[in-house]
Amino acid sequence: MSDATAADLHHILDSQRAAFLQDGPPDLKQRRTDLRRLKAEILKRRTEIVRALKTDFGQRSERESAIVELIPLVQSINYMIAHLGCWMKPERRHVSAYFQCGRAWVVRQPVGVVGIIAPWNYPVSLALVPLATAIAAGNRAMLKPSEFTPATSAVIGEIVQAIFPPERISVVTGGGDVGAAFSALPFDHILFTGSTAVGKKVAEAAARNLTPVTLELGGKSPVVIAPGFSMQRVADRVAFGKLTNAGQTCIAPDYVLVHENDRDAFATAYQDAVKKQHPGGYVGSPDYTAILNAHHYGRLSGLIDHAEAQGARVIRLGSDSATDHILAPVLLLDVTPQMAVMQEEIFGPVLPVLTYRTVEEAIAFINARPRPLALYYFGGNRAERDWVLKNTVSGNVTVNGTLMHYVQDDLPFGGVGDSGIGAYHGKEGFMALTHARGVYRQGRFNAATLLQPPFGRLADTITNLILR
């Protein structure tokens, strides 16, 4: 696939508008047949998918990705299939005592052309469930996947020729000037799924035509572990959070809030449950995913770096390959909050460690940062689990797990404040990409015929009625 030019762009945009104008919102069985189809190609190109993703990383599980990446996709557009009919029909709506000659309902309406940008970390399944859910809200749509996984993007865009003509579903490829072009679109819609840094140029490109977002950031998601829980069961989970994709998940566990009494032993649990995981090591692991690049492998170890320079004790639980990219976990001790790791999203299996007296403190500390992408707790008291859902904000949660809120369909899965706008997944995903349009029949009477020119008692006497 060659780079689009902007006149690329436009012209694809305006092919889409035009049939979608042309041929109107496809009917239930259409979005259905297209649903299926397009889970049929996915699984058909199974294998080329897993190893276009390992050629991208250079090392990544090929066991994983059809985890974490072929799994929650089909997942959900299985999910979208059963309860697509349900989805698209008109809802009933009251209507006041006034008017009930009348009849009020809503439909949700296809926007138009949604554009889809998605990025590099998760390259297969943050961009066909989104694709997924555009076709089942009946778009046409335009999907920019990122150009930091070129075997993967080549494998998405061979799916989607393969089923679709280009005035419905297109694929572009290019770089950061291409992304740039691609938020200015006039788009119906656009999805984005990235950083929070680039989250703002899309969405300031965005508000230029007036387009709506929905922004699935990122942040640092803390995992807050109640005093005297199972720091066994704690560690096993958080280890698998964190060295999934080896760290580079958006709602990975970014750091661990424990209390001052409990690091000791949740550290040794920790080092123990990240051994069990990957007996075996990491470099050439089979079960083990490399950091994407060279830049985001040196971001990461300057992290570490800067940490220990500043006094946090370094605990590596593996052998590295700067070579390959493959860094091994790190746990962090005697953390502080100045430390860069602790300023922005770290993206890698590095997990600081820090340490409270009170829950109180611990909620303090999450409520002194920008709002995070998930939210993760350990505890068996009810009441006190409720007092940190209660006095926090974050996208979701999971409670005594990690990760897990993403795969369950019926949630809506986004972020809030600088984590993002808006959600997706499931009905929150086909609510997203309608536009709900209220609908009212008049019927042969209502009182609006006695509330016009000329007025006179009856219209004060109505007036004053309603106005009670």
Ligand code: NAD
Given for the second form:
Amino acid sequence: MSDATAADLHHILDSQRAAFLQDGPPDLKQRRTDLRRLKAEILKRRTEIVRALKTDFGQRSERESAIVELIPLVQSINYMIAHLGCWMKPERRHVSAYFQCGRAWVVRQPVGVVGIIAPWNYPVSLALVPLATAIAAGNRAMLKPSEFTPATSAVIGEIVQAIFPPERISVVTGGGDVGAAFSALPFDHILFTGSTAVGKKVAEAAARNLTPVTLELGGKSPVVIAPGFSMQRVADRVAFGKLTNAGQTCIAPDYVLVHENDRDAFATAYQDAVKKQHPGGYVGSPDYTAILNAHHYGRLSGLIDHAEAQGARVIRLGSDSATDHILAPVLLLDVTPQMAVMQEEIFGPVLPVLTYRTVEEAIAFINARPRPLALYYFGGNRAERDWVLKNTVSGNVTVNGTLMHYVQDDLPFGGVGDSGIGAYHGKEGFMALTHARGVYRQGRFNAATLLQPPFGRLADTITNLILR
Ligand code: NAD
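Provide the structure of the form predicted in complex with nicotinamide-adenine-dinucleotide, given the form predicted on its own shown above.
Full assembly next; the chain just shown is listed first.
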């Protein structure tokens, strides 16, 4: 596919908007049929998708791709099919005593045409879950996948082309310049997934058209381990969260805050957990994924080197391959907040460990930094857990685990502050991409009609009654 030009983008948007106005919003049956066709086409091309991901990453675990890209995608489509009827029902609202005989309700209206911009790290699910959500909400959509996963983008384009005409759904390709032109289009909503830096640009461009945005961004998601908690359980789950897709996950645990007395126990348990999950090493492994490209491999190596130069203890848990961008897991001890690895989202299999003396100190550390996309708390004391949750703000939380809030279809998924604006998944996705239109039907009689000119004594009495 060749890159879209500004003229192409405008033409597609105009034709989608005209078709939306002409055909009107699709009914429940149509939306369910479209979602089922999308799911069937994804399943039909399962092998093709997994191969394309492998081509784009060089080494990407086929099983992991099926588990972390396709299962959440298919599950979320199933969930939408099952609950859409309920979400689409008009919702009756309260009418005050003075307006009795009238009726009020809310209808969730499709907004029109939604622009979707996707990143490279989970290029299938982060393009197609937003697309399925736009379809469930009754919209038309234009989708721009990442330029860094061309093979996967081509398959996504074929999936969409096989089932939808371009005036319904369209996939356009290109890099940052196309992204900039795309986000300047007067869409009815933009759903962007990517970095905080680019998210700010998208928000700026959208503001010029007063286009509402949902921004799914990144950041540093901390893990807080309560003093004395079982380190083996923590280490297994942190290793799983950190090493899935080699740490190239927006909600990957970025760094660990552990009590100073437990630091060594955690470090030992983490090394054991990593070895247990990847007994065969990393280069050429069917279960481990490469870093996307030389740029990110170099960036991660730079973070490790900088930390080491600043006095961190670097524990490398396997051998790497610079040629194939394969970076084995790395544990960093004696880390300080000033190190570069603590200044930016890591997005790789590098785990810095910081220590605290009191849980309050750990929470103050988190609260002094931008609000994270995810927060992970491990602990067995309910009062302390509640205190931590009450005194922190993050997009989402998983307690005693990592990543798993993402696959709860009935939970909103999104960030807060620097990690994002708005949320999607399940019902919240449907709400984000529809307009809540309040409708009031006035009854034949109501007290309000007595408050019209010419005003008399009765109007005074009613006014005084209301303003008691
Ligand atoms: P990115 O921001 O560099 O790119 C994302 C998309 O934006 C790409 O399609 C790109 O072409 C496009 N783009 C680039 N410049 C643009 C511009 N000026 N205007 C509009 N679009 C533009 O992000 P990335 O490197 O692909 O992905 C990694 C980042 O995404 C990480 O920060 C990660 O945490 C975040 N992320 C967030 C989520 C989430 O759900 N919150 C999920 C995955 C990734």
